[in-house]
Each structure stands twice: as structure tokens, then as C-alpha cells.
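Okay, so here's just one chain, in C-alpha cells, the form predicted alone.
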Amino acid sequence: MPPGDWYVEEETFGYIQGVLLRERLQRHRSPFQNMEVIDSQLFGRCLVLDGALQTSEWDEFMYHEMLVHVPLVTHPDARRVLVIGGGDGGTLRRVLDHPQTEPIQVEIDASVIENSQKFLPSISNGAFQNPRAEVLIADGLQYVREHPGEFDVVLVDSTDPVGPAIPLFEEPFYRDVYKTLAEDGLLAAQSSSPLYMVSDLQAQVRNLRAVFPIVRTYLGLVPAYPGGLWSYTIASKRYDPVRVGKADIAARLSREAITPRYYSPDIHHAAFVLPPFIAEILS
């Protein structure tokens, strides 16, 4: 390995991908988890949950921008909008985008927020302070169990299936999202990597499967990722988003004033064309 300091994530798929780092800025063992924020020559801050990298100050609107905008504009009229996670608030911020909204956010680790708030502000940019926003540190899981029929909207930003995250990718945790929304209401979230943890995202499909009629899985590119290429799955009672048109995408965009650097028309469009051999492990 070149000289200096390296931030080196062994995946548990057999893959290690590394980073030359500026400085590493904080260690900190929280009751749920271990974080560290390192500052790295590429991508910028990093927030590091558990050995994983979680996100980045470079690339972090291309995970956000994917996870947040695709099922905000499928959904005609959403305002209750519940984000599970997305401590470092990039979730949020992109949530406030849309002027409709009033979204709760349900937040298990406290210091998950404020340590990006010292660390990493760019990323949630104010999202915090904002008065439309209403800030939970709970459990997810049973806040979802005690808001029957609530929300338009969820959206589970979380880390990747593994330790306390695991619950939030099986079919008992999607029932009761599905009792937590709205009639015409819509879950959407991060699917892990179709490249490198395929059973991971087989598993999560097959659950939303068992609960929502409406299932659809779409691709983006996340660089600090492993693989670069990541996968998101909207699972919806009534809209289905590939059925959304390009011209009414551009009209709500520019209604609301919203000017992404992902997400677009073409984007939303796109990104539920699978290439083949994904659609095939989806099948």
C-alpha cells in the first residue's frame, strides 16, 4: 500500500477498498454503535458507522438526491413524510426540498447527528434547525408500530443489514410500515449493492414482495460505495413509479424549485432499467 494514512474498509463479501486520509477527526463509541469521522484526500469527510462508510461530503447528493426525489415525486402529494435514520441528515435536507412536506425524522443514535452537525454540516445544510422538521431520537421499529395510517411516505435510510440494522429489512418491520401508511402511501429504501451483496438484496425484495403489491428496485451511482453502483427499492400500495412522466417529473421539479445534480427526468426513468443480470437475480 502507498505511503501515508489509509482508511481500509474490509468488506464482508471478500472486497477491501481504501482511502488516503487528510486526518482522522473523531472516535467515538456510542450504546448502539462505533463511529469515526475521517477527512480523506478524495472524498472529502467521511462518517463511518461500524466499519462501514456511510457517506461522503463529495458524493453524498448521489445517494440522497436517489434515495429521497424518485419516491417524492412518484407519490402526487406527499406531506407526511417519516425518514428512519439518515443521521447525518442529507435524508432530511432533501425531504425540506419539496415545500409540501412535514417530515419526522426517528433517529436511534443521538450522537450520529450531532457529531455530523460538528463534522460533516454541509450534508445536512440547516436541515436540523428547520422548523418544518420535527427531530425523533427513538426507535424506528416501534415508532412505526405506534403511527397506524400516518404518513404518505417512508423512508428507510440505514446502514446495511447487519447488527441492530437487521430488523429493518425484514417482512414483520415491512408490515408494520405498510399499517403506518397512508392508503395510497409508498416505503422507499437503500437496497446495498447489487454487485457484491446479492443475497442482501434478494432477501429484502422477496420481503417487500410479501407485503406491497407494487415492488421496484433502481440503480445509482454512490463512488464511496462499494462497487460505485447501488441499489434502492420502492415498494408502494397504489403508485408505481415507472409510470411517472418525464414532462410531469420536469413540471414538478420546476414548480417546486427544486435543481438537483442527480436526480433528473431522465434519471428516474432510467434507473429502473435494469441491466439483465440484475433483473434476473430479481426474478
Ligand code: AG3
Given for the second form:
Amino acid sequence: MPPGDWYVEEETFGYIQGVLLRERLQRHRSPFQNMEVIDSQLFGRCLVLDGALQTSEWDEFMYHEMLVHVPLVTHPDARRVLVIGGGDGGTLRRVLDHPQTEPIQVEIDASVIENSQKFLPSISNGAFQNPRAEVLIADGLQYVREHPGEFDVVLVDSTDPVGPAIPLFEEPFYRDVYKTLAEDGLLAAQSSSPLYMVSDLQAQVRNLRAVFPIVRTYLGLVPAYPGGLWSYTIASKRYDPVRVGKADIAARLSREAITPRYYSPDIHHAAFVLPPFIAEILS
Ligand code: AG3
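Alternative state: the form predicted in complex with the ligand, after the form predicted alone:
Below, the chain from earlier opens the complete complex, with every other chain and molecule after it.
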């Protein structure tokens, strides 16, 4: 390795990815996880939880725009939006871009929100101060169980399916999400690397298919994540994300004055086009 201080991420699946650091800014151990904030030459400041890079100043928009705009444009009028996890605020911020939404965020670890606001303020960009948003420090699993029939869209912005996040990828949770959604509601979740975490993706899609009639996986670039290609999955009761017309998407973005840097009407549709080897993984 060239000289210098490197952040090196060792993946359980036998792969390492690293970036040259400018500075290690913060290290914190919460009751839930180990957190680090680092500053790197290529990606800027990054949030790391339990040794997995969660988001960077440079590419956070690629991930958060795809996790949020694809489902929120698929739903014709999502007002009540529940965000589970997402302590850095990048997801909440993109939900708030849609003026009709009244989001509730449930994050289990207050210290992720605190440290993200302190060290990575450009990611939430004021979202936590927005009076339209309600932020609760609580267990998302329990919150969903206790709030049936309340949401149009649920967004799961979690860590990888290891350790405490595992239940967020399992069928019992998806059954509770089904119940917390209105009769035309939908869920979107990050769904791991389609290259390196194939069995995780397969299990998640299987669990979603056991509960929801429409399940669609889509892809996007997130260079800071291992392999750079990431997947997301929408599970829906009524609206099918591939049936939203490009002209309607363009009209929505212009009416709501949203100017994304990754997401666009073309990207919305391109993201659902899977290379045959990935389609086969999911068949
Ligand atoms: N959640 C998905 C992060 C996955 C990264 N995995 C890894 N580095 N092995 C990101 C949360 C951002 N709001």
C-alpha cells in the first residue's frame, strides 16, 4: 500500500476497499455500534459504522436520491413517510424535497444523528431542523409493530444485514411494514451489493415476495460501497415503479422543484433494467 494513513474496509465476503485519509475525526462507541468519522482525499468526510462505510460527502447523493426519489415518485401522493434508520439525515432530506410529505424518522442510535450533524452537516443539510419532520429515537421494529395503517411509504435506510440490522431484512418485519402501510402503500429498502452479497439480496427479495404482490429490485452506483454497484428494492401493494411514465416523472420533479444530481426520469427506468446475470439471481 502506498504510504499514508488509509481507511481500509475488510468485507466479510473476502474483499477490501480503501481510501487515503486526511484525518480521523471521531471515534465513538454507542450502546448499539462503533462509529467513526473519517476525512478522505477522494470521498471527503465519511461515516463508518461497525467497520462498514455508510455514506460519504462525495457520493451520498447517489445513494440517497435513489433510495428516496424512486419510491416517492412511484407513489402519486405520499404524505406520511416513515424513515427507519438513516441517522446521517441524507434520506430525510430527500423526503423533505417532496413538499407534500410529513416524514417521521425512527433511528435507534441518537449518537449517529448527533455526530452526523456535527461532522457531516452537508448530508442532512438542515433536515433535522425542518418543522415538517419528526425524529424519534426508538427501535424501528417495535415502532412499526405499534403503528398499523399509518403510512404511505416506508423507507428502510439500514446498515448491512449483519448483527442488529438482521431483523430489518426478515419476513416478520416485512409483515409488520405491510400492516403499517395504507392499502396503496409501498416500501423501499437498500438491498445490498448485487455482486458480492448475492445470498443476502436473494433472501431479502424472497422475504419481500412472501408479503407484497409487487417486488422490484433496481440498481445504482455508489462508489464508496464495496464494488460500487448497489441495489435497492421496492415492495408495493398497488403502484408498480416501472409503470410510471417518464413525462409524469419529469412533471413531478418540475412541479415539486426538485433538481436531483443522480436521479432523473431516464435513470428511474434504466435502474430497473437488470443485466441478465442479476435478473437470474432474482428469478
Ligand atoms: N446504508 C447502506 C450502507 C451499506 C454499506 N455497506 C458496506 N460498506 N459494506 C447506508 C446508510 C446511509 N444513509
